[in-house]
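One chain follows as structure tokens, the form predicted alone.
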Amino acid sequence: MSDFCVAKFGGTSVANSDAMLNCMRIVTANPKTKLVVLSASAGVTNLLVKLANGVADEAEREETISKISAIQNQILDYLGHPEAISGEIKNHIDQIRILAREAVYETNDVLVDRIVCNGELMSTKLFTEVMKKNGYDAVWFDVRKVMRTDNNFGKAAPIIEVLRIQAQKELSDLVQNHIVITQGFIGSNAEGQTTTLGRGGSDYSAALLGEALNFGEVEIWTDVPGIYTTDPRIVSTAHAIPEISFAEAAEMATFGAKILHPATVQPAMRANIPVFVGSSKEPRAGGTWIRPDTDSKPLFRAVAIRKNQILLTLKTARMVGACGFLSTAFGIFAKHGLSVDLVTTSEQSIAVTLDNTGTKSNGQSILSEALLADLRQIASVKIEEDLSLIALIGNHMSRTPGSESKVFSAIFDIPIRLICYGASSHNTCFLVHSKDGEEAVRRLHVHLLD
């Protein structure tokens, strides 16, 4: 393993020229940083998704494209509008315009990925020029050359072994001699078609590239200084966690801590790579280190909330004393590319939760008619929406007497729709109505973490 570092910067960190200059200073302050992974500039992906879903009114379509252009032009103003990069950005805008017209008549996941990838392609090209303008040896690299994925457009899965081979072939020598600037979130399938890894996939891209290149460190630079005990917008006394284990971080990311994409920890765990999370706006404010293990193992570490959850209850008398019903049900979810979070069962029913925050790049609901039709072939289906998943993260919960009484006494008068406990000693999860979600977080934080 080398001592090189891959640094990832989110959309707010590359929102404009001033933000990009902050990123440049962070990158160049660490001589180990050899690979930089960027999201699209803040706001651009949402505008591209809007176009990809079809904007029939031409004036509205052009206004949306103008907003995207304005974000790029502000950075070009700083650069002085050099001909080469100005031409490249114009080509991207022209391509967006052509594809946006296509989306009016018919859109699909393939077209969405072709449109939204332009955000990352533009931000990385502009950031490369910002680096060069200030005298640094930066080179732009198209990550689609190495980030091989399957054909699940909108939420593609990387093919790890192919990624490793391609990264070693295309990037190993390049990072030895330059600072390489590349994209998060996007990849390509075996046919060379552009794919995306789903919203928030840039964190995941950075960790995957760090693993493939045997780097010694991954840095995730965002707009907050580290991982907090909970969302500080909900609880004012929330505070940054100096150090957290891979296992705890994986639970937090999975169950709602938006500071990390849920899959980010997986490559780091496989390769034993420490991950640092910090603020590009306040790089000296410190942050959170995610490590294989930590000396500190508190019973309660943090509380996370994930809103916009769906509860599906499948009920049938065929479950009673039968074998294979769960396998059939989960086979249907797998067929439709869905990951189930929480599960509870009774003699005649199974209840599962699904995350409806927009697992694909286009942000559309995951409850398709095809999915429901398949499920109704095996059971009656009850759908409950407008729910929030609360996850309490910590250590040794299921082995510590009295821990659950502390949890539920804090929220004794809040109705709980579902509880999941025991599969992991690192979490206790439960489902509440959305109107009660933030209040549950506040009470748990006050009683267990303040």
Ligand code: ASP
The other form holds:
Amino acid sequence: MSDFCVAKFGGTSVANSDAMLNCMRIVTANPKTKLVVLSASAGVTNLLVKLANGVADEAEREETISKISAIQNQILDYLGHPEAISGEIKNHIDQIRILAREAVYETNDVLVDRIVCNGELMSTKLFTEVMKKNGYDAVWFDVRKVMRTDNNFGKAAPIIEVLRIQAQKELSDLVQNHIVITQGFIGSNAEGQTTTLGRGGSDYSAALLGEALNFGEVEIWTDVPGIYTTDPRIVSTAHAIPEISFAEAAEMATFGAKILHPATVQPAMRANIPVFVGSSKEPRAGGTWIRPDTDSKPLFRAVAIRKNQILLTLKTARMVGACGFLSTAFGIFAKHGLSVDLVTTSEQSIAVTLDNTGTKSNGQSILSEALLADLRQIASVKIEEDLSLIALIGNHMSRTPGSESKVFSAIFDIPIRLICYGASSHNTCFLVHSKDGEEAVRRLHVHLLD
Ligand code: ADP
Ligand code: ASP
Ligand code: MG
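Beyond the form predicted alone, can we have the form predicted together with this ligand?
Shown next: the complete complex, the earlier chain at its head.
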């Protein structure tokens, strides 16, 4: 199946019937595209998250549900409201209403995932019907049969071995003879409960399925024609990068380029599958190829920004000349399921950054009282919020004399709270106050990437 391609379409690409028709044209133009992974229609997941966090006012709850229904109804209008699919969508809306009422009394991560999964379930059912209406042999598939995850509801981790076995069993034959339409973002644990991979997780789903099925290509179709030198919403002169290496793309995704879920490149890297990123609105506008390696290796390739970062400084005299303090501290973060990003140390303190961008499906803060209580057992804890992490991505940065002076002279008058440099030759990262974040991106772009 190394010839086959999995194509993923994001929320704006499946926002309405016209957008879905664009996707259908892209899928059917490439006979190798055998598996299609969809997000929920644009806006639906946000509305579902709102309901899942508990909307006490009934009128507001109904209004939120109406907004979700309206998006589905526009696509049903195009389909002419056939009985079977109209009934299925109605069942999903009824289910959302019941669970949203439950969430008012008490919500939790399990319930959030039971609610938010409806977005992807509905968009895939509707898209399958759009394909069928146009004469294509499309089959809807419930990805929860194969996308096995752990129990970390809201940000579950895939269990790669089980996923591979299940995908081979359930999908290998199906994709030989049909175009299979399935959901991104959602999965299920060993007990069959629905889980989600975290916001933006559909990119990751597509890459995971491509790996599990030994496909030869992953396509990520979104609302911009490729990965740009920075977020085009921040810098209007940002431009698409024709080709980028796995290592660089992984750094970009990890450090905030929203175009790819942070983990997307991992399965592609493991299985050596090239990934194409393009625009479903302008499929002929080209895009970006993410490949194992590229001929061009510019010193500066792109700049990414991740807002809403937390800096924790742990200070204790116990660190002086002692062994094991770092491992104790990191053990606490691990116990609370948190991954630490940047780390710097001094004689008596360590400073670490945590990403609070609502990567969990419920969008809530990751700083819990339980975590802080555990940390306060070993050190005094200072919390700084309202920070942005800027990552400059490129090649051989830490080995090229003068590269850092180019970076820091571009932002000489912007206060920097912390710098991480040298751990990877592909990135230079630093923290600035939120109010300076976008300005730092603009300056770096003008000086190094325009
Ligand atoms: P989808 O719904 O298709 O998954 P997303 O909104 O998650 O789309 O990601 C696409 C958006 O990512 C773009 O509209 C753009 O604003 C943003 N973005 C951030 N960084 C970059 C970048 N370096 N290149 C392109 N787009 C970026
Ligand atoms: N629908 C989910 C979200 O909005 C997953 C995705 O779009 O990738 O986060
Ligand atoms: Mg996305």
